[in-house]
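We begin with a single chain expressed as C-alpha cells, specifically the form predicted alone.
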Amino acid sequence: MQRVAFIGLGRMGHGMAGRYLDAGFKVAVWNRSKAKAEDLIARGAQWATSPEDAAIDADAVVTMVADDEASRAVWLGKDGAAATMKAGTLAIECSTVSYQHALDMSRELTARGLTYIDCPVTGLPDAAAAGKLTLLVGADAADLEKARPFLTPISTTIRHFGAVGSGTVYKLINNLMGAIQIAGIAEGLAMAEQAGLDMKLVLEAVETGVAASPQVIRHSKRMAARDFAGATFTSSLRHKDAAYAVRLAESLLSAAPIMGRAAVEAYDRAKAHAPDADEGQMIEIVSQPKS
C-alpha cells in the first residue's frame, strides 16, 4: 500500500486529503490544528505530531498551505518534512506559491534527493472533496509520469506547462484574472445600485452577456444579494497571490502591470476590510454613495 503525507487541512487540503483515503492510500496527515483532523482520523488516516513526522516512509508528501513561509517551513524548517523523506519521494506543492520560491523549492529539495513538482490547483472545496480538481503542473515528464498515481485521486484533469514552476507561473495568472474580474464586478454592480437599476434584470444581463465568466457569473448573484455564507476563497489569500503574480509580471514586461496592480491595490482595502471572509465582500468596500 502507497503512502501519503498530507500537510494542511484547510479549505481545500482536507478534501484532497480524504480523497486518499477514498482511493486505498495509507495516509498520514498533519496541520496547525489537530481538531481539522479529527474526521480524517476517524476514517483511518494518521495524526503526524510533525511535517517531519508524517513524511517518515512516505511515497509522496503533498503540501496545501497558505504562502511562500508556511511552505518554507513546512518542507525546511523545524521539523519540516524534508528532514525525514528518503531519496526519491515525491515532494508535490499544491500550495500555490511565488514562482521565484516554487524554483527555490525545487532546488534545495532536489539537492536533497527529492523529486519536487509544482502543482497548484483550480476548484473550489467541493471539488476538493469529489477528486473533480483540476492540476497545473509544472515538472519533467518523467517525474510527472512518476507522480501520476498521486495526483489521479485528486483531479480531473492535468494540465503539464513544462518544467518545474511553469504550473506556478499559470494559477498566479489565473488567480490574477481572477481578482481583476471580481474587484471589476464588484464596482459594476455598485455602480448599478446607486443609479437604482432593477438588479434582478442587471444580473440576468451581467451573466447572459458578453462580459460573462465563471468568476463573474459565481460572484455577482452572491455580490447583490450580499450571501457570503462559507467563504470559499478569502481575500487575505486573493492578495497574496495577486501580489505574488504582480511581482511575477514585473520581472518579464517591460511595462508595468497596471491592472495587476490595481487589483493588489483593491485586495489591500478587501483585506483591511475583512480579510479571512469571502473574497466577494469587496462590494461592501465600494458600494458607498458618493457624499
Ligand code: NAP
Contents of the next structure:
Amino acid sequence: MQRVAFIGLGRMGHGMAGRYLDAGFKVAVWNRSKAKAEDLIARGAQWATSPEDAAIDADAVVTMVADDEASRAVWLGKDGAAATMKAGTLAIECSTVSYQHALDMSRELTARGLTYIDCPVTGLPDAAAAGKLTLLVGADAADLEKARPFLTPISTTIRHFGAVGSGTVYKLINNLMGAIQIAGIAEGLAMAEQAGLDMKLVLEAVETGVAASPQVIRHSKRMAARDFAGATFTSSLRHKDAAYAVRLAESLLSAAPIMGRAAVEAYDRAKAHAPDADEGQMIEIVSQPKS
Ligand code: NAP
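For comparison with the form predicted alone, produce the structure of the form predicted together with this ligand.
Below: every chain and molecule of the assembly, starting with the one above.
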C-alpha cells in the first residue's frame, strides 16, 4: 500500500487528504492545529506530531499550506518534512507559492536527494473534496510520471507546463487575472449602485454580456446581494497570490503592470478590512460613495 504524508488541512487540504483515504492510500496527516484532522483520523488517517513525523516512510509528501512562509516551515523548518524523507521521495507542493520560492524549494530539496514538483491547483474546496481539481504542474517529464499515481486521486485534469516552477508561473497568471476581474466587477457594480441603476437588470446584462467570465458570473450576484456566507477563497489569500504574481510580472515585463499593481493595492485594503472574509467583500472596499 502506498503511503502519503499530507500536510496542511485547511479548506483545500482537508478534502484532498480525504481523497487519498478514499483511494486506499495509507495516509499520515499533520496540521498546525489538530482539530481539523479529527474526522480524517476517524476515517483512518494516522495523526503525526510534526511534518517530520508524517514524512517517515512516506512515498510522497504533499503540502497544501497558505504561503511561502508556511511552505518553508513545513518542508525545511524545525521538524520539517525534509528531515525524515528518504532519498527519491516525492515532494509535491500543491500550495500557491511565489515563483522564486518554488525554485528555491526545488533547489534545496533536490540537494537532499528528493524529487520536487510544483503542483498548484485550480478548483474550489468542493472540487478538492471531490477529487476534481485541475493540477498545474512544473516538473521533469520523468518526475511527473513518477508522481502521477499520487496526482490522480485529487484531480480530473493535469496540465504539465514544463520544468519545475512553470506550474506556479501559470497559477500566478491565472490568479492575477482573477484578482483583476473580481476587483473590476466590484468597481462596476459599485458604480451601478451609486448611479441608481436597476441592479436586477445590471446583473442580467453582466451575466450575458461579453465581459462575463466564470469568475465575474460567480461573484456578481453575491456581491450585489452582499452575500458572503461560506468563504471559499479569502481576501488574504487573493492578496498573497496577486502580490506574488506582480513580483513575477515585474521580472518578466518591461512595461509597468499597472493593472496588477492596482489589484494588489485593492486586496491590500480588503485584507486590512477582513483578512479571512470571502474575497467578494471587495465590493465593500470600492463602494464608498464620493463625498
Ligand atoms: P486555509 O483554509 O487558510 O488553510 C491554510 C493552511 O495553511 C492551514 O492548514 C494552516 O494551518 C496552514 N498554515 C498557515 N500558516 C502556516 C504556518 N506558518 N505553518 C504551518 N502551517 C500553516 O487555505 P486554503 O483555502 O486551504 O488554501 C491553501 C492553499 O491553496 C493556499 O496556498 C491557497 O492559495 C491555495 N488555493 C486555495 C483555493 C481555495 O479556493 N481556497 C483554491 C486553489 C488554491 P491552520 O489550520 O493551523 O491554520
